[in-house]
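First comes one chain, alone, set out as structure tokens in the form predicted alone.
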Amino acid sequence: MSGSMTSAPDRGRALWLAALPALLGLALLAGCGPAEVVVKGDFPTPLMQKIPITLGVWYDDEFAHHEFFEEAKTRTESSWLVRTGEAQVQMWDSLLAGMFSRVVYMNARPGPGQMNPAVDAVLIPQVQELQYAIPAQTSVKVYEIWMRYKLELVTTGGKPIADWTMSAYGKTPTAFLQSDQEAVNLAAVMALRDAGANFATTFTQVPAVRDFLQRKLGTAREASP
């Protein structure tokens, strides 16, 4: 009698080994988290005539560690976790340093009884909303990011001077990138640069801000010899 026979334990081992690649694949899928991007980029200081006031700035914890999470809607899509906080602070630091004679960071959110440095006013930026659009096909790595900021200008005692909203938009300028993460990062950087440009060109046009600056700078001129 020719041929060979396989015992029951051997057959079970063979079946287990045959299924091993599929089991490993399921384990890897189960362990995969969202696609994560920590936004990084360059944000040059603007070259412009500085507004001659001492501006305080307060970044709350939510702003300084801002992130957004988008859960995948289908099994073929990826969830996204995009952390913009570090880049937000970097961009606003560079922007404000180029716009104002002096920038001072607050010890706490302005309010009655807070021991903050003396400044002319305090700016509090917040990310009110963030949306992004993914490419129709994964082979075309062009992403769009839209942000809306809420901006407050207050006294060191927390009294409101002005509040307004501002939008910013960024789009990946090219589809020829190595990864989706790189495309998302670049779109976020472009949105942040757009936010900086918008703020620099519109800050003094906000009616309540304009009135405040006229009062402040007019008083300073009258006090000077």
Contents of the next structure:
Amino acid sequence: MSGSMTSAPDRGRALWLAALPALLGLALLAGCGPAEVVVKGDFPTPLMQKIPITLGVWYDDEFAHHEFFEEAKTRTESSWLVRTGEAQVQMWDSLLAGMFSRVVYMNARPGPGQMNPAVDAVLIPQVQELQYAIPAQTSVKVYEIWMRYKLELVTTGGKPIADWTMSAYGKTPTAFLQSDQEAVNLAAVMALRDAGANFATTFTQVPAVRDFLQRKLGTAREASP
Amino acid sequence: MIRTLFRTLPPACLLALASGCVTSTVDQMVFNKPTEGVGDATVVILGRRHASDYDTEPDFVECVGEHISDGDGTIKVIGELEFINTFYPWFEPRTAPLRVTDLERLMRQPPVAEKLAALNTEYMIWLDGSTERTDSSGSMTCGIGPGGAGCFGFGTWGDDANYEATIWDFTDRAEVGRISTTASGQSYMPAVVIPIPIIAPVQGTACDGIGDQLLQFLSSTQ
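For comparison with the form predicted alone, would you give the structure of this protein in the form predicted in complex with its partner chain?
Okay, now the whole complex, with that chain kicking things off.
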């Protein structure tokens, strides 16, 4: 009769010994993965006079789950994955709520025959491009994030009112005991705040938007007693 | 090994208590000092962040604010982050007023004017500058083995701090003072088993220098 008899602690030790190489292997593999940043921050509501229109907003899937991936070019660099989608939606929600009298979320992208709530215009923000720089890549001791947005203002039927591009930039200096990930997150939050500041201060100056607002608010003023 | 550790620990502790030397200069130019302090009004200290290659460090801004509050408890200093969040988006790097005359443009926004009046802000102090590493040299090697861990080597580096404070009077919409400070110092890190940092408090010295001058400007008791 052959067999083995091991007590429970012995069995546990044997299991650990068997699992150790696998765990070490997993740890090494994890070290090979890209540096990942899920951007998180607080975005204040703007302090300004609200534009008296009902604005619809549509975030398409690519925007709401926006992420940026850059593969390492050399063996010493690491790949980067920066997920900004959640923070983008959070920032734009907070910004638009402070800028307009009423903000309504659309059920679908505005288009002919599409069933959506009635609004004065619908804003569709999109991230066209995102670039980052960390001190390891540049001689400057700052972490930087640069973004370019494509903004569309359309009717509920999807007819274009205005479209324009807008850039945003955020940077943060190197700091003691700050990881690359923390610094890139902070730079992204700064870039998002800058996007909000840029939009809030230039929205009414975009020529097509200005014309639209003049028509809309002029009509509203004439209609009011 | 343990005996060596006990032999090196007391001098290590003594050395850690020492700090590197810092030289500092402060220049002040004041046009219109308040005669009876700031009273019930508040003061806000903000960092400039519009340059491409540096940012005024938030912890330096905080340090100057604390220096003023600690020196005179009657002066109410509003926190930088609290202020820029309250007035978002008007004090972001892109939109912050660069000249005192830009305040007029800001005050044309009724919600901003109302909020500033509610806060009773008398002075806005802008801090511009940074602390930078100028040079570093030396080398250190650290190892770990079954008997313990330790480092051996020597490192040294220099820091330069350069800051300017500009004081704006909110009531008169005028620049009423300018203070600049420079500080530089050399830090050392010898390591025999344990690394012993002898840090020159360059940024702290610059903070004290500019904080003392601002305290003299704002406080009725100084």
